[in-house]
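In structure tokens, the next block holds one chain alone, the form predicted on its own.
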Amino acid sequence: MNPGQEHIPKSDAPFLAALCILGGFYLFMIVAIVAADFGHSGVGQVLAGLRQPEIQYSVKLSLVSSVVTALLSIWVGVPIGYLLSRFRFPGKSVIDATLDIPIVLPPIVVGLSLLILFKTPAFRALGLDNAFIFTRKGVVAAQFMVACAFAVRIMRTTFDDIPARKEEIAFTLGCSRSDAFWRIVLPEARNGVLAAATVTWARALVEFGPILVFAGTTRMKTEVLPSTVFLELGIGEIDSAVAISLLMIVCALAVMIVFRMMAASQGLRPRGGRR
């Protein structure tokens, strides 16, 4: 550059149009498939495949083992990612990373373990065989093992943006842990536990994989709208599966708008992060 010439920037506008081209790509094919789904079926036809019995036995059974899962996701995963967040102890990496295992494996090969797990004598002995392999008990158990990893990182990342500082100043009031906790920690993050709620119920509601492996797919039984979808895709009945896909699109977009409403008046970061 010779001396006293200005530097002018190059435009923005190529990196900015590739971005937006690759975004929009995908963002399209997302809307596309909605649409086409709401292209395919009418509302009477929806309507007709929800009058089904079958059908409705898997949305009834699909609406009570989701909330069951979420609210024992929430049990387990307040104090877990409470511990996490604000104890430091030998092999904390180790069972961090453990506590992943159910999200990053297929979701099939987490039934199948299930499977495995309750067929070894130890739970033989004990019925457990009996009382959860292809049960309604046993949906509600493939739900639980995918969701509850999901409620123990939003409550990890939630006990991560509430200051430490504040339960160290009730110590020096008088306060124990334990009423440190439930009068401090807990209130404080009660928006990331209907977030961790709002996410496992959501999860669970979709889940799949480990239900047809462990649970199965019995009409009447253990039938849940993803299994409806597959059994109706199996016999040909497309405009079922469609109208069923729909009500799971509805429910995971009301989900995902109220996660985001709660995340946002929570604050929410990423895992590790600090006000």
Given for the second form:
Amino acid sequence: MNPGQEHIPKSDAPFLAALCILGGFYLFMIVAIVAADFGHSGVGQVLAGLRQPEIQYSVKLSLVSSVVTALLSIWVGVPIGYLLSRFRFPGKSVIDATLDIPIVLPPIVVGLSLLILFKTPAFRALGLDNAFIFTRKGVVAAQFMVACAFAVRIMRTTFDDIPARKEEIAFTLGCSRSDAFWRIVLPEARNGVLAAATVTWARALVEFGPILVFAGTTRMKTEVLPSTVFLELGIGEIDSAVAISLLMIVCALAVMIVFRMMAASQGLRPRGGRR
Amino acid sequence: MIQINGLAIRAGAFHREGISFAVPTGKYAILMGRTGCGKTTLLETICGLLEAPAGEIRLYGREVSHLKPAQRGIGYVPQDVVLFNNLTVAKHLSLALEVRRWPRKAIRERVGEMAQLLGIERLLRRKPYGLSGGEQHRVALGRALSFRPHVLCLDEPLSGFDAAIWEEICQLLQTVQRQTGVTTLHVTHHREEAERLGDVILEMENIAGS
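Right, the form predicted on its own is done; let's see the coordinates for the form predicted in complex with its partner chain.
What follows is the whole complex; the chain from before opens it.
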């Protein structure tokens, strides 16, 4: 072996090709199912579906309820994420695990558990059963119970990534913890807040199981887009069901694109990427 | 004046006890010691970022050991600078004044004054990303001095710079200290830095017990 000899490393091509094949398969499957939907029902059928009053109602309810759910999830997820990230306290690991329950439980079980909770004497005494069960508020409650857990997880990771040292320096400048939070930490966490809002919105938009059990799928009342797909399939209207599915795909795609544009406009780049 | 009497410091498994020294008002003190002897831990304990298990920290006669960092009136420039990514340079200089509820006009004037003193007027609208190491140190120094602290603590402010920037920051520290008259405690392990800047030179081995 000659120590001074130039070493030519082996080609990167097989490694990159393997990565592309594995990743490409998944990408192909996503594109294929979307293309299959479009092949089954064209734009004309989607527009025809959108003209039906029941579907217009479910589109409106889905959009409004998912936005409300996303806002509520951020409102709750930011403080919980911050507390879990910054403080040590007894029972923290138990609380941390408890907050993951809605993620690991089947969504339909979350709905059933909500139904049982709201039927307890205490909730009935407060009139919460009538206010939520099989109502539009119930739709939001069912979406929130599942989606918020994702907001908590994303916000916890976001705050973990912001060094606590920044707050310490802010303290030496005269900031209280709340000053440091509002002026330094939260603005630096905006990427995470945006990601949490997007994920919870998307999750709420596609939520079905807990809504079915807790809020029902009553037409022109508690019917959201996934419920419409379910109802249309139930009466054999495959074309309408596919049309609604396409509409959901377009909505999801639009939100993801808007999120990426907003992130790019703020100079936010995914971490670890090659520049 | 900084008076440290029988202070114990602790960070994780590291601890030292019986630290005592004094820095007269308006003087530039250099605290020297080998790497790992607890200089930064001492500085952060004085600033209130670490709890002192025992002993006394007096600043201008006031015992501050049990006060929060915000109540101690110490400007601190950490070794890693720690600028805030979302704030402009101007906001870095005004943050301490805004939380103290200074009037807007006074804040504007003070920011202008600090920017001029530190030679960073042209950077006021920029955010930390893309600032050079020397510029970042100037901003961190301005941020720490903006609220007119009684005491300034500098943790290895000249480490990692090439000769030209080292000289530039050295001169800046001298100028700023003379103009503001702030009692300064500067931590380093470089003898050259100590001899160049220090009115008072403290050796960690001489001021600390175990």
